[in-house]
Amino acid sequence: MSGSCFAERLEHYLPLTPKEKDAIARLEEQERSYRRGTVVRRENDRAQELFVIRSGWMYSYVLLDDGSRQILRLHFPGDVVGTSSAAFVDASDSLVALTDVKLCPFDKLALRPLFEHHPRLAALMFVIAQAERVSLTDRLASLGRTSAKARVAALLLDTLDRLRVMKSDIGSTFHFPLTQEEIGDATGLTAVHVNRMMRALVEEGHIERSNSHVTLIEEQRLAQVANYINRYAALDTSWLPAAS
């Protein structure tokens, strides 16, 4: 992908000025490659770097007292990962390459001039962070109050909606490279239970599966099954300051 994929993600919500694009591009001047399964940063490690994903998928997770893993969030191209740790000296979660990935690391000190000289960018990043926070709150409610089928369905819908931020013409079929164990760690289910729920979604005509690809048949009907709300479709940017 040429240019800044982070800028491309931001422009889904608001056209950026050349100065704003240049400021964002400076965060992506370096690039590192990681193979699937690589732990890029561990929970409680020193958290000085953040990362822009240029290609591939990642996930963040925490380990629980019993040794089990809770996947908190999937991360896609254009995402900035590690932002939660900008508030702390040590990392609050671990970051893992779900597929082969290319990352652009940058020191969190690089955010200071961005916020000082480009307040509109800072405000837009704040708005997106709030959408992500509400989406995470939705998942928390889903884990505590909805059925296993609804949890899996919500994960599929959330993945597709977030992929569409960077590729609006993606349609209803998308690559979904998670294993059953990884889906379980994201939804609080065992791998066996995940397998049953995926089969049930297929048998009930909600989805189709082919190797590592998933097709959502009727997204609106599936959203009702999952009690799911798309938090990325329309964000209010009317209050943002003028471009610098």
Contents of the next structure:
There are 2 protein chains.
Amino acid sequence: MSGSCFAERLEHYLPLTPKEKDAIARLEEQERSYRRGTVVRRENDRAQELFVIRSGWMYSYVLLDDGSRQILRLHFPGDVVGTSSAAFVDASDSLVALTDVKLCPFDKLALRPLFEHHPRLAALMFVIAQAERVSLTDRLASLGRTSAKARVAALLLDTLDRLRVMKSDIGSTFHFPLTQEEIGDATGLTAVHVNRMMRALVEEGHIERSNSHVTLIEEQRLAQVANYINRYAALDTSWLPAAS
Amino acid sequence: MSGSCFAERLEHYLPLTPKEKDAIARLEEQERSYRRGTVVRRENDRAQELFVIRSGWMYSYVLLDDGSRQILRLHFPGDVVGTSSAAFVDASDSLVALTDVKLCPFDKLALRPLFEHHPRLAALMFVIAQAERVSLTDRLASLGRTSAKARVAALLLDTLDRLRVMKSDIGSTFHFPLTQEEIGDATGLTAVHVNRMMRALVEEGHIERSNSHVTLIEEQRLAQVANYINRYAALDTSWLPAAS
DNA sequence: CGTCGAGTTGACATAATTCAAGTAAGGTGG
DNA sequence: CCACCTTACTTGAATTATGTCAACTCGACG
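Now show me the form predicted together with another copy of the chain; what you just gave was the form predicted on its own.
Entire complex below, previous chain first.
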């Protein structure tokens, strides 16, 4: 119906040719809606599908034996989620709708013509995969080597910068619908300690909160505290093949 | 000179055609040697190159403002390292030789003909990138949600399973040349605490140590303790394009 | 033979967790 | 529209895992 979300995202990095847009649009022929809280795909289930997020937020997570949960990544409109399906037969993580979402599911087989006929798109997807990998290594350093306060701050900064990729005029206030328990599962902390850190950030004038909105004050200074680097500013697409 | 290390690795997933082997071999035309401890590439340097590891071990790391270090990943023969160069102009992490190494550097521009003429190889590289991403998410869960002992155990298990991809007959004893400080930087712990956890693992009969060799006893049970999953067993290459 | 890096160990400090209790806010059925 | 219930958030006190500091051992190496 409306334009492709994924194509829109890709066009932030490269102008696409009509043929390329067509190929991308084919990934978004179907659309399904899920309610807030729905587990769209469960860890260890057979997983043949990937999803383009058309609207709403999601997150991916794994459960550990002791029942604790690690949230691996938040996902926003324009993101492709469930990409581990491309590498494995069974899902390595679970996918949940954090808000009501609209998803465009497509079979991993749909990737084949993309690689065959659209080398530039394939290469761009590879570039994006590498950027996401780097983003994960940043999180790794955050969990491994920074304080609780820094981790929470980094999560907020990362979220805002990723929202800006699609909406550059977003300012520094945004809707942040995670519970403190979810923030804890994302940062490797307990909900109680997240609470204390959030209030500390407020008291120190780094952030403001109301309802489930957050405002970041002096992002520069906060980034310092959080040891945060914005990786989303620019991708290097100089080496990509010519358009098809 | 000798056969391509990277091709050999890829053939563990798929038999390659002669043309494909040729294309891969082109990435390994040059070879450079580095001594144990050499920083091959430094974070924030301009980075045009990727490397195939022909022999030896490396690791990638980032430094934080307070001087602490997070080791992001160990790298073994057959691995391609510095892949973040494909996405960014400047290096996002540093690369060090953990042992004496032989590397085959290639310019990121060399990826272009791969995507243009060898869609199946491109797709396979995408699959591998996804598998590495999943491996990173496992580490994330390890750092975020498991105990110090579990993290150390998981590092050992992960190392052994990755060595097995290239040498399946390796048994359960292997050379592990990391200092306890390096183990700490990989697991988000201090060297002192790594020491205590290693001895605990020995006392509990999970591992044995001598020189810088480690033996894992009853991997099954250790994997339980570490909350570890072996992801390297099988990749799903069923969706890949036909060979070129 | 002395120096240096790595490993080991103990005593102490601290960040984060756990437990417990309470408040506020939103949703639902009567 | 109110009473109730549930879920999230808040706060304090006690506990614990891990970090810090400091000293010592050992083997390798020049």
